[in-house]
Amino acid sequence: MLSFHGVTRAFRTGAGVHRLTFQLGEGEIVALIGLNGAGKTTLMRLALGMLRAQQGTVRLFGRPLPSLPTAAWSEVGALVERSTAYPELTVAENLDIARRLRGGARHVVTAAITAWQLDQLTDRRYRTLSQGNRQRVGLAAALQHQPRLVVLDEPSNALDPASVLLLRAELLRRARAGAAVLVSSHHLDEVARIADRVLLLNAGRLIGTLDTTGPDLERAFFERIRTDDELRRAQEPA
């Protein structure tokens, strides 16, 4: 569904990532973690072609993205940074026009206003949103369509318990219709209860993955980073 293939993108800042490799299956969850600044953000924007390589291939649905044909990014979901809406437009109109850039049925929108528990928001403008109420209009945009591919960045991001529940159990629901799941997140907690897997990203390098088992999750993470950091300075030229 994707992967990558020794992909690079670096920036003058010296931030970017670098030869990444790594695979993402029908059915799969896969969290994406790392500390700010890793390259969580630009691996996304790469897999959605916000960005483009600079080594290696990105492949969605088996194909390289530059010979991917229009019609095949209806079948994603994504929701990157923040979500993208039409301020002075209400709630559903924006739904709306998600779902006619996706080619979605017309009731898709009044099944997400459901599901989301968007129905006191509906004819509210965008712009009056609190960010938690904005952040559930841009995953209703991102999945009413039911995506083949999904990639969140952060997406509890502003969240109130109740609306993470309603997350977890949509992400939960569209992996198990078969779609494949890219999502990162700064809860370690929350993305161990739904992925299959949680890859470690630092420094713009993919590290291996992490064992969510274990009893405390966040110092196994910070241990695998430290270690990390250290290997990484010890291999530098003096």
Given for the second form:
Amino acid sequence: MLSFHGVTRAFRTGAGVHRLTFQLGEGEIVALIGLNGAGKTTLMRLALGMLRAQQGTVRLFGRPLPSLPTAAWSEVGALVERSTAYPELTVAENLDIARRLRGGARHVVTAAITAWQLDQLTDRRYRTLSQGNRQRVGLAAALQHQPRLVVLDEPSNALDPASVLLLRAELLRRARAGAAVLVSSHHLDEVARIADRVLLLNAGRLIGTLDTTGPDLERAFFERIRTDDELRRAQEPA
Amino acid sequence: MNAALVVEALKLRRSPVGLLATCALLAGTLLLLGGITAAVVEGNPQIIAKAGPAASLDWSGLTAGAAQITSAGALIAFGVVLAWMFGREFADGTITGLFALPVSRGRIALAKLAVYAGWVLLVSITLPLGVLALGLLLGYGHPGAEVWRSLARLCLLTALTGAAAAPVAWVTTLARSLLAGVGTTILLVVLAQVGVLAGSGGWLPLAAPALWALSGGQAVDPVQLALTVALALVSATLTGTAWSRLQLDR
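Can you return the structure of this protein in the form predicted together with its partner chain rather than the form predicted on its own?
Starting with the chain above, the whole complex follows.
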């Protein structure tokens, strides 16, 4: 459903991603983990057409992004970096905007309000919401149209434990329905609960997968990062 | 495209900037006209001297005053609204939500411009009607053919001033900044003034509508006025293209 083949995108600052290759199939949940600045958000922006690759190919639904028909984006639901909505509009209006732009039926907004427990907030202006509630609105907007591909960047940020449970249930439900889910997170325990594969990203490169069945995820994570850093330093010209 | 139009119309209708600009253009103009009229009735010599043709207490004075106020202030109000419509997506971070959609960004930009054009048209029609109502309220009597022509010129002046502000959308997009859009608006106003002082206002799309309306349609020919429309169309094309090519790389 989503594939990266040798994808590179560099920035003048030196950050970016380099020769990324991976695939995400139907019904699969793939988690991306890495330190801040590892390239998780850049990877997601490349997947969503927010950035163009300098080298390599990003394919969505089997087609390279530049030749993807615009209509195909109706099958994608995404929330990158943080929830953003129009502050002067109410929760219901913001959800309705997301629905209209994706061509969804009117009832999906009502269903999303119920699913994300936003009933008490529908007439509240977005700017008056707490960070956690804003994130729930962002998730509802991204997922209300039942997308076949879900891309979420640190979706559990600012969520309370009850909302984290809602999110987890929703992602598992979407995957069971055949959707492909790409999610980044700093919460290793959380990704271990839901992900079929956990990809490790360090300094813009995919350095492998993390075995989520091991006894100490944090230790395994940091050892992989340290080993990769040492390897890169050893390869750098003196 | 319909979805984008509905969404952009809702955003402008609910935006405080749109509301304030509408009030400034309509209520502000009428209040100023009322103030000038009151000062002229009282015989205030400074206002009478400054108002020029607008100092006469009849339809010609009222419509001349409306044209003067619109020429001086409307470009600022229109530019600020355009800067807001395009720049707020970057300022509020909502631009990320305009990617990965079945509506292309180019169409979203055109929807913004279409909604803006609709709003400008609404203001252009409402403002002369307000001036007409004010004239009737002031007891200027039944408007004759020349009054209707002046009101029609005011309508076109307002619409063309809205068109002249179109480059603001393009610059705001390139700079990805609301403040850059506001700065561009100020620059357009300064350029219009300099063009008039330099004597080339008729060929300057930013100044031509004002010169045309203030001269009673004499000082500027239709070709020069058409340049303002051409400027708006070129700006709209550039803005649509800039939105289509947009990347979130900064």
